[in-house]
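Read the single chain below, which is given as structure tokens and is the form predicted alone.
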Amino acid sequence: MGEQLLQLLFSGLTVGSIYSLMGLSIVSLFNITGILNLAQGEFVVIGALIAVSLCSIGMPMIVVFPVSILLAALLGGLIERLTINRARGASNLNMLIITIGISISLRGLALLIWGTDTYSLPAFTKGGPLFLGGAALNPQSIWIFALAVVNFAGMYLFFEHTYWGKAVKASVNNRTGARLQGINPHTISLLAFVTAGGLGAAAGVSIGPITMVTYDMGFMLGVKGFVAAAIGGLSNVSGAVIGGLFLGILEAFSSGLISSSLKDAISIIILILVLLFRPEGIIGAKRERKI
């Protein structure tokens, strides 16, 4: 019974990791745009799916890694220009339909491109798992859960310890003491949506080899990350990552230990719940900014 509980441990840190990779990318977009970007699901899709078509032509995963952020960052800073940057000054309402509009237009275009078939990536590390405790752990899954620290780390800091950071997030609010101090939201904007893109395929790449890739895993994904970023607040950098792993390990022991049923609908329950009785996080206290 110990044995199945640790393996249940380790696949809901794995789990978890990825679901606080993607509120990471939900809370710092909105950090720095005020904006809650429902597509950030589909980079991870795209950026996988670029991935699959460079491993295809030979590409060894070092140079697969990184040209696929790179693409997926620049289709990021596109969708910006096209659609975000355009409709600026637009209600708050709007912008979540526009996202939400960029996430179809994303996954149709993954279904023109790839299809539906389900494809595969090559994990970043050989061989096989390794054993603690009597459970297996997936080298891959190190690697998911180092790039979520990684990750977590630097937003943090930046948005906690640095000035430029603090006078982002300030910025959201008081656009014309954003350009007193020299900052420029527009071009804010656009960097924030070219980070969303790089993180989004470097956490579709990570996952690739444990999940596989299909053109439509993105939704899931991205509900997946927003409940994350919900129950640590929608503001709080390490309450994603909190919420991200007590989801995962959450739906890990549910699906372990009841049923499997029950992975999905345990994450818009918890949504419901935190919407309706605590909008600002279960986690983190409601924090109001301050120019």
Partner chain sequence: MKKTTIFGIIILLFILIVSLVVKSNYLFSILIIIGLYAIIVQGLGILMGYAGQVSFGHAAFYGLGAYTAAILTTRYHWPTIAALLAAIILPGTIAALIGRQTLKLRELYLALATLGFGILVFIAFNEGREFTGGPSGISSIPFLNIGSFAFDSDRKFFVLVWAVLALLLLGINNLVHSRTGRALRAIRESEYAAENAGIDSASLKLQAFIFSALLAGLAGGLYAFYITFISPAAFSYHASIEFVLMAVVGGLGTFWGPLLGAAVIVALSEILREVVPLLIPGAGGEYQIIIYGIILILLMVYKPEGLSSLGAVFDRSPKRAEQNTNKQ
Contents of the next structure:
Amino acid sequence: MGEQLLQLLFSGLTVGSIYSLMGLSIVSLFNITGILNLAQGEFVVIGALIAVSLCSIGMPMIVVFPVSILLAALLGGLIERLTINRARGASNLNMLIITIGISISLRGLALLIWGTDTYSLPAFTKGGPLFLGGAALNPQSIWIFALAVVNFAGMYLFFEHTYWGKAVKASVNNRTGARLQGINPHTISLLAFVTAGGLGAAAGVSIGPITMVTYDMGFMLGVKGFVAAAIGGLSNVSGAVIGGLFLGILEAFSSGLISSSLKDAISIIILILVLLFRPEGIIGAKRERKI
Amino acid sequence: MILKLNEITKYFGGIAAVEDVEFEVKEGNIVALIGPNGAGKTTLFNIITGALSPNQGSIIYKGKDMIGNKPFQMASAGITRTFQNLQLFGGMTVLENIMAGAYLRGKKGFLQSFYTLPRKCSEEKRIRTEALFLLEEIGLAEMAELPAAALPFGKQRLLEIVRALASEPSLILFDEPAAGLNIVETETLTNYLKHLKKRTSMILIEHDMETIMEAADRIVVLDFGRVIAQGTPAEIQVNPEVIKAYLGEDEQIA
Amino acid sequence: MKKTTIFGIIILLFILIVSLVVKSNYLFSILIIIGLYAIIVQGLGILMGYAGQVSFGHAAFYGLGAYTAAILTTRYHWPTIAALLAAIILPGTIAALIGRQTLKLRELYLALATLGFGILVFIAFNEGREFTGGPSGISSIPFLNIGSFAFDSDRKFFVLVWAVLALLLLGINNLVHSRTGRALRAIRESEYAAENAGIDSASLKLQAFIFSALLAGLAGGLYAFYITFISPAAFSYHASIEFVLMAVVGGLGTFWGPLLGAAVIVALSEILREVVPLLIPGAGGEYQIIIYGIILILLMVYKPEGLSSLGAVFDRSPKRAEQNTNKQ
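Taking the form predicted alone as the starting point, write out the structure of the form predicted in complex with the partner chain.
All chains and molecules follow, beginning with the one already shown.
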């Protein structure tokens, strides 16, 4: 029994790290641009599928990882210039619909290029599972967890301890003031989408070895990211990480101990309960609005 | 007496924005609420209209304690207000603004509205006629079909006042109605307010001393959330406390 | 207000001419789907365009209507018309139960919560095997009948759906120009000022939400009786999102917006399906998806207020009518 629980905890932490990554991307973009990006899941899928193609032409994984991130980041920037940037001043609802349009188009693009096949990606490191306390732990899980930690730490350091990070925060709080200091909010919006694309691909390439990759898996990944973000109050970086891990563990235990068909329902119920009764997030204090 | 405030106190994060405020409004009177910025005047308006609930105290309106009522309940009891920063329904026409202001003068609900042709509805006709009458009275009738946002600022202020009147309230709270108006407009406004005394009681936040001395029956002076003086304009004019706190030592009220 | 009379004549002529002239069942089926979606989007339009609230979960109410009609007729052998009534009432009741708490949320939070609700109901359709038939759904739903008259052909059903739609358009036109309509618009413009005019905004928003759920349920019930076979796929979150798109693309807070939006989005999918393979030989559905997404983005970037300004002939604002004549 103890081993089974530990096993569920491992798989929960793995899935939870994935959700944390999704949540982090969504929260950071929301904080910087005020846009809730419904296409974040598609960035993940495109990144992973690019990696699939690169692998198939024989590139080693150590090259594939940065190259896919770079390509997806470029794609993110391109999309921002072609859509978001041209819709300056659009209402929140219109922006949301634009990201829906992006998500639909990217899904179509993925279907066009890669079809409906299910792909897998090679793990970052070879070798079988590690055994801890009688439960198996896939090494790739450790990579994913590490990526989530690095991602979080990077964001935290960036926003709190770099000139650019502070500039970004300035542009969120006060657009005119930021302009006076020579910070261009449109550049920042571009960089935010470049980052969202890159982070999406990093997540996609890391989770590919575990989850497999299909063209249409983006939406549900995105929804899980939203749940993770919502648990943290939608604008809180640490909240999104903890929210993602919590959600992953909860899903693992509920599908392991109750029924796997209910795991999506459980995360949606959590989303609704949090939004209805703790819209500032379970973890996030009300004060902590910005990063 | 239409309104009586008892020991109204409101804290924001431990600091009292309004403390032990007590005053009364007599029927058909204009009570002016004055005091320096940050004295708690607008907070008090928010409390009286139900937007904020006080930490302590009671609001006795027509003999009943109104604490705990929401703004729309206060409005249906007969208390309404205007806003320092205009809150017009900018995308609706001038006439529609008044008709929306007259919401309480009608009864038709969602479903009835759905299956009744507006032009066949006597209630609708009545509200429209009444609204046009109000606009006529204040000289906005020829602008009835313009979007409210298209009016010049002075007219927008006027429109907001008429909109508040449209529900035929017993008490209106005016938050700086003369702010941003020129001398002529201010004078028109002052006369209009005096004219309104036949229809409703009023509380007025205003900085323009001439308007206050001219229109108010009583003045309540707030400073740091407390009432430091109240009385008739003549009494307030010579009250040393007021002169000290509000105008500085050596100035006289106009 | 002769406008309503003109509009009534136009829509009756449209129904009459189409039902007499059109022979193709394909065309009828397209028009029926447009009509059903327009019914949903009418309600959503009141919610979004007048009450200023968004819902990304209306496919749930649509589905609840369809499943109610299907289950009551196939399993409990209710008369179809009674089942249709239940298909309207049940979603409305559920909206009433969840509405008050949900509508306290603002903007994006409301969007997420309603999206979640939609996904949850979709999961329930898939998982409630005994009751809903699971992913394969419910078949052999009877045709709608009133007494001995059955709506058993596309032509009859077209007349029914569009007659319902016409009545709704009339009712909604009444509504937006009434005391309630003004109150709803007032809430959208300044909720605070509306409350101070005695408007109970929470209650009115809830009523608008219930109203939109009733209409979605009505469309769902009609859909079940038209298609006679339902499965969860038609009621997924994609459909919810599509309804919002229709409302926005058509133009929020406008008279023709919902019908226009429904027609444009349905026609767009159909046209893309027909046209894309001609332009790009051998092209599959993926091109349609991409082009559909791109057109959506273009509409939101370049026509964010929706398309209904094209149909401003009937709009009340004299200014807009002027602009239109100037363009021509």
